[in-house]
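As a starting point, one isolated chain is supplied in structure tokens, in the form predicted alone.
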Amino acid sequence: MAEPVTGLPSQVYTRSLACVHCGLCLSACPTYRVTGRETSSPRGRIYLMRGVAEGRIELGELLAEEAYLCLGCRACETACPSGVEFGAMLEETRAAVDEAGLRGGLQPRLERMILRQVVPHRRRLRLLIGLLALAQRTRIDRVASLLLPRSLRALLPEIPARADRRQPPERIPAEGEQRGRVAFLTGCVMPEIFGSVNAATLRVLSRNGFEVVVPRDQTCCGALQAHAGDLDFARGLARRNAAVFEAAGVDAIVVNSAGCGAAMRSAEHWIPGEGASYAGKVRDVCELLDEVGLRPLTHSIQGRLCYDDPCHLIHGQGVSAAPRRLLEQIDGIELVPHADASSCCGAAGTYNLTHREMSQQVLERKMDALAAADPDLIATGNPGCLMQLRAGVRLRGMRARVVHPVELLDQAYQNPHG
């Protein structure tokens, strides 16, 4: 085989080489669904891919849509029998795409600007965060979002007071016989907006026998970044935690994140050499309590629930039935099947921001699955999943609580509603 001679790195060529043009994933692609394009296909954009790395195609504008119109789902990495590593090329893709500069315009600029000056710094992001708060509690943000379309105003979260916001301890002691020694992952976005779901996890884990450690030096995974073609800066990110997290010595590094797992799982391949034990290490919450075996749980919680499986946890992580067999040990919740719920639904990062009008197409097919089901409950674990879905239930006038399968185990251990 010829090796490449422009375009993209020879990992992308190397990678196409796998693919061999069955079609066994166009079903599973949530935009060749909506568009019944080829080149909007997993399948599609191998082959765009494949062409530049051989300088047969030009890197140019059609390739740089089609790598920013994917989700990065990776179900077709799911669906494909040759195991193509289609996350990695579309980064990789994406990447090449940005340092072309075929991303004009002022949004990509102000993306960028955001997620390296803004996200992976505590105090900036408590800040804006903060200010957001206040937009809320004044009730500013309800006459700025009059300008916004309907479908950006159910998106935007409502952000938790100050005392659900602040840092945890830097360790929690395990509750009755110690089954190991975990360090957490807090997140950027998760201890701002889901902070409740941070100290549900700690206090599960706690339960569970584990003593947590929280690293101070910690910070963002690089998911985010990557996905916006930042990946050289997201391998730096990778480093500083890979560094901070072995110096921890613990047996797993625990996350509730499913973006942040698996971007975390990718540091062998993001930071060669450097990344294989952190990334080793990095495991599901729910896959970890799967694994060692669910303490008693207490008290019961009555209601249908459907479970969406995040993408980046099911495909990403290979992660499905461990969160459902831990949510069917609550007593009083059934564990209710939906005709979508392997599927994307649309949030993707940054992509409901980004991509607005696709976002919505593949949210309404993920909506109508929950509808027909009529949940009490729908579970996820993912920030983007949870915020997307809840946009979803609001437009819809759903009657369903979006949660964390963690925020519900929190809850059967300790029943804070009654």
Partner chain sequence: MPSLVERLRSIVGDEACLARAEELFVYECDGLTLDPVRPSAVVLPRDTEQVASVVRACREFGQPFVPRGAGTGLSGGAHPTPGAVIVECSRMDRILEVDAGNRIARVQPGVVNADLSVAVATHGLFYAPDPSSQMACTIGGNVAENAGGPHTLKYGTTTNHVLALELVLPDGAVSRLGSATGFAPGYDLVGAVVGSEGTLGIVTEVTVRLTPIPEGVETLLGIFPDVVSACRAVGRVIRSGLVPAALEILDQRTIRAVEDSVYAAGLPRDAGAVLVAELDGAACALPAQVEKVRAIIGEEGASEVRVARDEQERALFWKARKGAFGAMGRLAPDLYVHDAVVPRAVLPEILATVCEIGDRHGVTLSNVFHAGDGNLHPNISFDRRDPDELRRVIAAGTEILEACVRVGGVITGEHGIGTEKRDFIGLVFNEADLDAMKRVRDAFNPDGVCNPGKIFPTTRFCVESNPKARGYDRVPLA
The other form holds:
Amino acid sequence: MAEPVTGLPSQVYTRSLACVHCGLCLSACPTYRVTGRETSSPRGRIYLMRGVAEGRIELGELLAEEAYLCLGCRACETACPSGVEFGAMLEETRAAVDEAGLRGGLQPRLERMILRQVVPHRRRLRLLIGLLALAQRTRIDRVASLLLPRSLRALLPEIPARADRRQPPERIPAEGEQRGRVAFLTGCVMPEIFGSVNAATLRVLSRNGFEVVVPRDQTCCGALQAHAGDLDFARGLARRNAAVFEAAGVDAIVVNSAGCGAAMRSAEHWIPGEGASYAGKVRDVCELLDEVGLRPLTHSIQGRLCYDDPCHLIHGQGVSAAPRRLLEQIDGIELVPHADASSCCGAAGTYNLTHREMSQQVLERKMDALAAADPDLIATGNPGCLMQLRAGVRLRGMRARVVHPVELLDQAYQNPHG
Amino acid sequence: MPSLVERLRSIVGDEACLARAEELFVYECDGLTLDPVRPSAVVLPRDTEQVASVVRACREFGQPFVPRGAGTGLSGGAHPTPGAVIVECSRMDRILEVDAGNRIARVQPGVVNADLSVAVATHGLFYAPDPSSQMACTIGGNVAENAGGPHTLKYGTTTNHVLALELVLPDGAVSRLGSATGFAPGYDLVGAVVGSEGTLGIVTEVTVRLTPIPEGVETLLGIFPDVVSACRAVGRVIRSGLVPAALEILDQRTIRAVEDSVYAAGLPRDAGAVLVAELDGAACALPAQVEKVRAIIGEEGASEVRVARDEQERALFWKARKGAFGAMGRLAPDLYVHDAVVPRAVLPEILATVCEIGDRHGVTLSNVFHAGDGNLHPNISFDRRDPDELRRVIAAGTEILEACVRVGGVITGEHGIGTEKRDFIGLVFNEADLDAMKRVRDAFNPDGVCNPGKIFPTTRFCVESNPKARGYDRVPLA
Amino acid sequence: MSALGEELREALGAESIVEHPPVEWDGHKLELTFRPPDGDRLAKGLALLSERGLAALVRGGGTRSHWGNRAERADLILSTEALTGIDTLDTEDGVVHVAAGTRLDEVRAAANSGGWELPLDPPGEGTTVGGALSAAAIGPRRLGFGPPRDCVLGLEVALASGERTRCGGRVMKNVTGYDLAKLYTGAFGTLGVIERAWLRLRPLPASLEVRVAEVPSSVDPFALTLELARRTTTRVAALVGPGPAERIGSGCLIEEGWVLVAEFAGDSPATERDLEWLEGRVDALPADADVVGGLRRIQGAPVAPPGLRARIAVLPSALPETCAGLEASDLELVVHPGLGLVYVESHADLDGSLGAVDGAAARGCGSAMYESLPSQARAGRDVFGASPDVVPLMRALKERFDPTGTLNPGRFAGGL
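Alright, leaving the form predicted alone aside, put up the form predicted in complex with the partner chain.
In what comes next, the whole complex appears, and the chain from above leads the way.
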């Protein structure tokens, strides 16, 4: 049968055929819930994609807008009984939109420049972060940030001291009886802004009997580039990482950033064939620890804890029970459910910078639910979400500390404050 | 003189009026993707006053208007006619009042069905009608379609839970119908509006009855070798004097589609059919009822009976059941969902007939249905790009409906007539019957500007000889 | 025989027209009754009456002739009493198809013998299916049975134009076209004459228990009875004042306060538990179903002038306030807290009683319907208490279904 394709890659059309237009995705979609517009819902966006693919409408302004208004949270995939691969369709559509030159202005070019030229290059990124750290230490940033809107100011992370931004060793031995050998993705933003999370991750893995290798020539996972429509560049990064991690000869590739994990798992469809084995080895750190069983924790942490699902962990990788099961094992922690745990916080990579207003509206909903649950601690396993939720907590004046689940596990093993 | 779109923008604001070609393209259909028609504009009002002003503006410009909720309807009830303005109620999504003491709630029409139950759960209450699309569909849409769901067997459909309505009449006047007391004097206008598919006005506020969450719930799963024996078990449960909360059947093809989906519940893929029986009420009465149902299911040939161990497992069963329709997308790109109802005593025979019809036409037919109500959902999966398959799908569907009507049944139990079955309504009602309905429409909507083209036939009834009367190439009424 | 009588006899057959001594109805003297033996004749007769601009007062068993507003016009009585018979009783499916003139007790007995129950229990010996549905008449078991509309699956209705129409069907769920059965049910015969009905039955309860109790003054009667009404097996939960308590044969003679009447129906473990619950709160005495019958009986007959009976509907939470003003007057009350209903009966001081009832309904933000009211008090009053807001829509319906005002003109809510 002839498969009409106009302006969109043929796999978008093939994927769109799985949608029977039932609408169960609507209420799962943050942008639909904010706007009430079918056009800003997964079903509507799929309809647009299919319409373009069938030649019923042109690849134009609206799909270009919607492809980027979408947070890419993939909550629709979790709601979809028909298994529509929306995340993949979105990346492919964004790439087509960019290809067609439908994203005008300076921003996309600047964004692409940064994502291609800075983020995947450790030294350049360090330099940039170093400058930001200097600005923060000399308080110049306060002057500069006065020019920024409050919501954006709240987003700026505190750059940790240089010591916390150190590159981890290449190999960390397992403590006690060895349970496996894994490789660790350091990520690009993580070591610079969340170096302590990386350190905690490595300690917890080692404590749990894993020998960890940190391949030096690994690169960025490609998530930010793919989400920004630069699928080709992301494929290149994935190829390099696939080669590097395959060469490490490990049982699993451990990731502590949900966005990176989901992207690495996507290698299966980014680079069909060659990416399958690499993608198949990817494990979120919580997922792995839950699978093998956590070694007994030794210290208690007191407080009410809300766990908030990173979209790219729950919807992108189907992991939601594991982190909760781990955290529940910490003595003194009271895991409190909140109404909006599985929906997007509005961070979505660089979305909180490119679509500030929508990002804020999406965050508001989340913060309402969190405020109602009144936690002492909020745990979430993704750098973007950590920054966004910290901003939300700051703007609301809430007392809760926002942490990565692994930090709590680490604390419960060695109580660094004690 | 401003254009209609300019007028609409002045009422709801620029951002709440969509008129770009691609935006209108997305609104050309609802849950039914057949027969799409693009509207001339889409407005997203926030309150009753805006709806009334939009209606008056449309009248002024001589354009019809179509109310829409979440667009999950399966009969095309929210399909526009050419030039129509869609009044999308998704932004009217506030729960205005919860009166737990009197067990009522007042809501805007865009409130999502499941959200209402979540919101009142802290009072030990829920909103009983639970259509399978409840995660997305709205109360306003439920009112229009008189939506049902698996639990209507015990709790009734939407009409049994709506006490009062605020309605913007097709002339733009705002009317309040019914009473929160449940005893409104005069004609039962609420009863007439519920299920009128948005043809009598635009509902802008709904007062619903809330139901106490039952003290105990037990859910059983009977694994049957075939769908006919599962139907026999249903008949026996009905005759036994029990009033189960739900009696649902999934056939093998449905089980497999669901098990392939995110809603997999561990149903056995080789079972011919699964019967889900739910009993609820006073906890002390449930054990005996469960035993009674278990015995019946066993006697009718079930190879295995499972009882849900906890709320989590129960939720899993129901997710599987409610995700079944969407899961059909795994079988083929398109799905034609039927919604016939038959007397419960003839279920075994009619199911055998339905399967025979499907086989004879060589179509991919699956059954997932509210057996306790006799409400069948024969779903035909197909690919509309194959004209021969499409023809066979239509022929099989028509024969199924005719067979159901022959045994005293009707052609829709909860999805509505809409555009999809308007040319089939003659199977059930004659001209005088339809004329009585038109009198009601004319009393509310005399010039037919509100949701035109729904319910009433547009073509001469000649489906059997002319498959095109399905709507792919309509013959206008001479 | 009158000229009209002769003409009708000629057109509709001798057996359709009965001439009788004048019957006085709202000041009209009626000597003819149109008593169609079948649906065809009913439809033909209606067409003829419409054409001639004649008005008919529609009746079934005649048990509610005292209901409604004063008839504007009346030329003859239309009686459905000859349209009788149970066409189908499907004991597998729990449905019955029955002609409008069939007495409810006949349907009830047939259903019971098949293990099913008819969920309608309006007062009035000889109430027919058509009459009960047209009046949406309810009895004390309304709490358990639900409103009459809930058991109506389908109707066959003859319109004033002479068309015989159907709506709904015999199946449990149905959205095939408009839900006209809802409109006809409770329309007081003003939109068409019900010829036949498909009714949904429910399983006979395995266990049935009736209790009466004096409510001690230490207990809040409304809160107690509302809670009782919300137990799973409660079918009747009524508070009965001193006068009615005696008349229904409760065996409880009280000077003031309330007697509680409760009926439980369902599976025995559940009814027993609800009984225990009640017995833990009041001294409940076993009674037989006759007490519920008594409750029904006293609501059936018209009250002799200058007396009245009214039904006030409010939200349950408004009951204490609603009743506070009524207790002060010399009025007899039966309250159904689960339904928010107050039945008020008085036997003297018509004006005072009217004022008390209207005032109570207004206080409770509800409505009052007068079931029995002396003729002079009905003049110029809408005994149904319809809100003026909905009258234009109701009138639009009436004009389209019965443009010539053939059916019960003026008797229904809003003077339709």
